[in-house]
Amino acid sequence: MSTKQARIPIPFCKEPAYQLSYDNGFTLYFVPKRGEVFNINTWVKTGSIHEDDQNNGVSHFLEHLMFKGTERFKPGEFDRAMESMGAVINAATWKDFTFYYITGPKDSAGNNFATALDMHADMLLHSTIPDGEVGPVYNPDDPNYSGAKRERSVVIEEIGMRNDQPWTKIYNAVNLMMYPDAHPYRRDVIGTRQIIGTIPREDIIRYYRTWYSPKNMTTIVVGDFDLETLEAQVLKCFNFDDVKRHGVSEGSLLEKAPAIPAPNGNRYQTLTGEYATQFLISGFHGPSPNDLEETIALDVVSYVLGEGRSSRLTQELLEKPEKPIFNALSTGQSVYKLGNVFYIQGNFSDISPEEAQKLVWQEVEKLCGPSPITQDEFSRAVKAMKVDFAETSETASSIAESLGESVVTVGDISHYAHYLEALTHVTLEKVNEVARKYLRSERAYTAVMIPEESVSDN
């Protein structure tokens, strides 16, 4: 298998990262890092973004099932082997990706890493997804169903717990307003009880064989290794020649994703729940992740507006009043392949949702209008963000996860590799320009959660 190799300097690492691309589409990144800890991350470029109304939630369901054995390793063997060497394993599913990782200690003979890599790759390429581990079709009328403790019931229980969370409810309400009916980001990552409760094992296997293909998989290794030896080990373990894959490219469906329309429909929703306090989330469509300058500028805006004790929202609505108006209030930008989203979220008790939103908007409008971000605020934000970025480069796991997020959102590690340089060169003028561009009231989608008794009282 032929290889295209590139060396890419990344911040705070003494040696550059190596990118090795292969003819079958599989990509390996290696970051040399001296020390006794290694990390293996494999990112699969699929999540809810490639689901539909019939299989919504299958990416997350499959993530659970991937740990349930292969032809070589029976259920539980992987977990026991990693635990015995003191390794940490986990996985996560989101809109754009599913990823699996192992962080473990090296040993002098190299057996820990070899075992971890072998079992990690075997799980990703050869999971058998046993019918007994999937579990029977969900029957809500069967009082003994939850006792099955198979993954179907585990995920259904997780869905139930998420559905009881107020932040999840209003986030989903905002998400539904922000995207048109056919957009892949509209669906909840975890799916629904009905779909997860009835999806056949054959559909899960079909999804697995379609998206867990070499062109949709990137493995990242961080640790103290020799490149030539490492590459040989990885290619031996990630041998796609003997696996059955349909190999649909992750780009084939994304090209059909509908454009996000200008806000002209429902942009405000009130929900009720059995909670003692009230909740608010406003969402705004942001820049493309490929536009690193605007993405970073909006990160600076977020830091000044709502991150940390010195932010404007915290100072004005949390700490400045004699009695805090909000219990919690923050901002943040989520980076997605099909366009970033900026969020403002808060929890409050003693005022109406209308008053809460008005107070938040007064601060946003001041920042975007008569009181733009100052040079002092800008300098403090950039300095703090550099410190935060440096902290993500301290451990093997944080480096690997940052690289992986860059790979799935922009196609390579450039977002991470160039972030610090771009942050250094961003200007105050650009930051204020981006604030005015994206944080306009007519671009906001807002959901609030109020106690049910508030409705009955009215």
Second form
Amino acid sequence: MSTKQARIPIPFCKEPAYQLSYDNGFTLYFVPKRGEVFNINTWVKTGSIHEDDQNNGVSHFLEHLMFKGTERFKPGEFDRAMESMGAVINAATWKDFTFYYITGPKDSAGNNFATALDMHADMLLHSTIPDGEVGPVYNPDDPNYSGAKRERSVVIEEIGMRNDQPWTKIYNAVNLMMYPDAHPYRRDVIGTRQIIGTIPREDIIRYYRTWYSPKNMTTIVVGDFDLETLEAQVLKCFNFDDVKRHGVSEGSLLEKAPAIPAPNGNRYQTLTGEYATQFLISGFHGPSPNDLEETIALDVVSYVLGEGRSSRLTQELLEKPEKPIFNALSTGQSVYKLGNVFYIQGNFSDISPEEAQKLVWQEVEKLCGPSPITQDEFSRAVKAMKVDFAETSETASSIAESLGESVVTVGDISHYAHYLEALTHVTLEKVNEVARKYLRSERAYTAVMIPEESVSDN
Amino acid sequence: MKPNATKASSVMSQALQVETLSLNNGATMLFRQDEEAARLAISLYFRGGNSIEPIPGMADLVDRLLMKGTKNRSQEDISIAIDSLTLAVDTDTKRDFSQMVATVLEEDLEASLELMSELLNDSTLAEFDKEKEKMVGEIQMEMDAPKNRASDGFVRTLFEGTPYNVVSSVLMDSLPLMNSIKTAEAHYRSIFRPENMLISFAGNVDQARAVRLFEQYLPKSATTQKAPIPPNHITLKTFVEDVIVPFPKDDSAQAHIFKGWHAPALTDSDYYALNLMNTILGGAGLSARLFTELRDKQGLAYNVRSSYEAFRLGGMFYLYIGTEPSNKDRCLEGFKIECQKLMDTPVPAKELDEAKANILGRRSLYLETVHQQANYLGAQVMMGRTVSDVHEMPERISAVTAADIQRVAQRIMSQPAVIAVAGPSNIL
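Let me have the form predicted together with its partner chain next, following on from the form predicted on its own.
To see the whole picture, the full complex is given below, headed by that same chain.
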């Protein structure tokens, strides 16, 4: 049935994954895994990357509305059917992707999996997005609005929840500074209260028909199944011939990032709030995820700088100072299709943000200058990264999610499948070179959250 | 070694098929060999936890100090050793026990046990004052999220006057009282002792080797000091009317509301009925009553749920919602309606059956990895259950009736509640 079949070894998994590609562009990955749990993930290669200032937040809003029923199943039936078998269901939207998952317990007759797959595919291909579930258009800033509140308000509450998270607030401030006006990563994935309150249902449906096409969707199944039966089940459920597109043409994925100019202006922003401590995030543009060697090298840098217990920032700024300075410090690389981002984040109490930034910079500059990463640090990082893959292999859901993230960033599962092999070829010299290339102070974008004066006076 | 195998019942999940072994150092070990697992889970439990500490939160401080220096190694040496072994190890104190849980590759098992043994036997508790100061900063950071403030205030008030209320703000208040490293040392010496310890182990290691290594390394009985005996009951405060605990934060975008009650302990005969009631009301996820009524139909929240947490001597059952501040009263009204419904009307048979299937099915998900399996069983035993109690769960869940749930709903929710709210002062 498939036009192309390949088997790809996955780190720490006993059996290689099957990659099955079909004429219509749809791809299925299947990872055989013994155990009592199965996972079904479908990744749609759209997120805020394909939005604009008018419909910002539509990918995520649509993700909510996909749970609101199909022609076969009324709103709520999917949730009830899945949760009554003990399955965990949810979905997530970010810059490059929207994904939907079911993690469930396998039963001997295979009924749980069959039902889950059927309802999952039906939801992805045939959601009806009923008007009554979307809710009427309204102005969320109007205190006198007394009409019905449905899913629009749920998302507006989610925006409120994120506004009560200081890390999220400064992350958004950094993100906004890092990208030029024309860049799709500039916008916050969840959108704005006004857009969510007022975007017409028709726009949401058009977006759905544009992006939820076989070419833009990949399904991943992990569990204890037989390939032939599984493939037949998946193809029966994911029958794209039945999907009514109503003349809406399939969206073309954005593959090339608008140029990011060298920073020449605002790279520092201060926010204030009613807080007792202070928060800081610095972001740096990193390599393309297609450059696996540089991506891995920067992961090593992150581990040595701020991930392990023995990492530089942890030891020098959290553990060793006689008088504690920072309450938390960490680093990480986020892998995005149009270019990765390296983050340093910290929380501190009794020093100014300028001093905090200076202390962090001293460590970064040491690492990029007189005290480069040592062979011992490098060896520890490499081993830790291998063990991360061992950990991922322990649950069906983490295997599926790791493969999915690879698919939406580089187009297939190669990023995940080849990572450990490529890691053995990355040299210490390369790692230090990558640190010097990306972690430059003149390329850092920083936002801080500090207490309002009235608070700090108390 | 005196193997004392506990026979597994046939309906029980494979993940819970353990043997109970007594080691020659006085420790008990729950052992399970799993040939599929990529890593090993080593979970060590020590009875008592917050319920036997001399000053509230002292056990939490001692946990941290375990990683800060031994007779032979500095904090930095320990950190490098842990990272070199890729030993994912954490220490933590809960209400009824302290724990050191770890996962590691098989090739590093012996070296990891040697290190963990050193931490448990030979810590110097260096950096006593510095860790106290670090805890202050970390708690302040945590309290900068209004939801955490409300949650903290809810638990603190509900369990006031008992050792079960050791939340971050209580810890913060009692840190100044921890001015003697001697008290910390005495606690350290009395807790981490083999006869006070349960080992929960799962992974691809044969039993004889595991027993030999654990007997060799963990831990030695270094002193004659006896482990404190955990209390057999706690005296809960009785509330004569609803207690409102406000936390003003004027730039808060939402009101964060926790409403709840005292609830049965893990070994109480009503545990399973309440577990089901919680699933139906707000624990199942997207299909639970609170979610469909307050989120789907009224658009009042993104996050709304109920939770039941049971411990050795008590428990708590509570509802949470994060909502636009002006919705606060509507949400509290919604809570009331849903709780009243459970007290007044038996749960329909279909809904009860679905909740039972949810609880039974979900077990495979939270017992998927050796780490989850070892931790689950270890914690259950620390909170008063036996391994066979854990195995009986499917039968006990199946036996619960709609009348049981209604009775438990009345038992709990007819009492005055504790309601903690963080949000702008004009709505408090």
